[in-house]
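Below sits a lone chain in structure tokens, taken as the form predicted on its own.
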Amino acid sequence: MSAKQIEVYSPASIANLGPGFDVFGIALDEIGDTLRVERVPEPGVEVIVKGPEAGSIPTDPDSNSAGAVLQHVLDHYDDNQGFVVEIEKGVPPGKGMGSSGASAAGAAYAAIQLLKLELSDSEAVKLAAQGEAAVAGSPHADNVSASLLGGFVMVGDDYDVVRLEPPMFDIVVVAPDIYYENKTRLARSLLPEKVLLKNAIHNVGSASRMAAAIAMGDVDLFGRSISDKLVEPRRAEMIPGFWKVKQAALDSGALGCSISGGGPSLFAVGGDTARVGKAMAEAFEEAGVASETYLTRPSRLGARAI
């Protein structure tokens, strides 16, 4: 490939992971977007989206996460040329698997490589987060940092990201066939303004144990630490049959189960994930909702040229 063009793979991700709201994220293996980004002499950004659900994704660069990142690059680094980005969607949009984050991270990686920008990890994550701001209204960085850097990430103030190498373990994500307009904005609108101190303490404890589990390579402790008393009870309202689906996961051997990102998908860790996923899908079916099951693992690799 020429220096004016690059092809990038950017993995899906799960954010929050139960107790780690807006802090934790983990990249997923074998689920991701492919972006082809080209520098062109005409100013501005052209976005082309391909894939089974391409029609649901805007191509206006101001409202497309990859387009917004590339426009930000032009505005701040080089406005003499433009970009054409072709996105082959592999991450299902609107399901809580970091679809917009994967595209934004891929676009940020592509721009950094094409323009040879010398950015720190924090600066690169901040750039990618501009894509989330375009589609969700705020530049949250849990999904984009996981997709950009790979592994398990913890996002701090000013995009200071701590990355840990995760152990390998099976994850099942079950995505119900429901769609919400502006899903991320809706999910964030359900967040409580005040929380009980005992619930905050519970989440701090669970999140601390989860981070320790990744550092120690203790998969069982990681699964048992997936417990959220702050956000999950509110967002459960937007997912038909949520509590029965979660219980089905636990009854079939999962160590932990919670909402994947902003939903409506659920993820589970532990046990025979194929069996767990089947039980979750059956519980969704009992609630009158079809679903699709994804069997995956953590990805230690983030966005990269292919």
The other form holds:
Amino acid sequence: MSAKQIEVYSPASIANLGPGFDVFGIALDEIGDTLRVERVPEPGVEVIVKGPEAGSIPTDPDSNSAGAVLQHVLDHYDDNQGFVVEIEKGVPPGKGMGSSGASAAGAAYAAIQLLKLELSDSEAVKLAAQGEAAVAGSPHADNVSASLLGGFVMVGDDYDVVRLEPPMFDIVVVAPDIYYENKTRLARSLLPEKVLLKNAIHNVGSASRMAAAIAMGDVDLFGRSISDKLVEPRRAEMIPGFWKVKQAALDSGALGCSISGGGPSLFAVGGDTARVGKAMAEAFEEAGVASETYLTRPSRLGARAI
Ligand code: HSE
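With the form predicted on its own already on screen, would you show the form predicted together with ligand HSE?
Zooming out: every chain and molecule, the one shown earlier first.
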């Protein structure tokens, strides 16, 4: 008899990592969601969200990233039963740490296990991306790939995903205490349709060196490759004090600093990350914004049963 329920842990992630908009993602250690997913005889999907910030997360399955994934599974693989999913939020929502992606990836992993679906990595990522489509209006798969597979991921067209085992290094994420309704949609709406060739060349160079840095285990090169001339300048306006916070990170020893995913958090790599994080938090404070600092590292593990 197949299992009726499963408990899954799914890590947070940083998408884009500077130059790799909608392509790069890295899973984060010690920050993640826990999902309990149960198959039930009643059709449909019931979503229950728990945790201090549960109130800000929709439980309507069409607009909840985990609910949308499970509904997609019912629609495409099995419509005779239903799912109940209880999400214990560990990833702060709305901060650019892949909160919806972690829940979506956890739900996809759970459904794959419960229904014994034989999916390739790309098919699993495509399933998880249904959750991002529900909440962000675009099925980008950088966060969900990282949460699902762990490590450093590069996702291309048609969810063709490449995963690399990252070296271990310290990462600091500083999350300002600001909240935007439909933040990812807003952050995406700020982006231009056309970009300058010289800026595209810059990003291709940074992204190529970043992928090489991960493959070679060169943490300094990784830090120096955190540079983005396409997205960051547009999204900076969403984040009070952005340029000063970034400068504070670099002045206090970080090798690179940029926006974490769709923001408003910033992440930095290099130097003493506790010191860097303190300087960033102080710069936010000078801009009149409180913040929360997360000291973390890459997670080589993605979503898994616990
Ligand atoms: N790549 C996405 C973005 C990540 O930056 O819009 C946020 O979901």
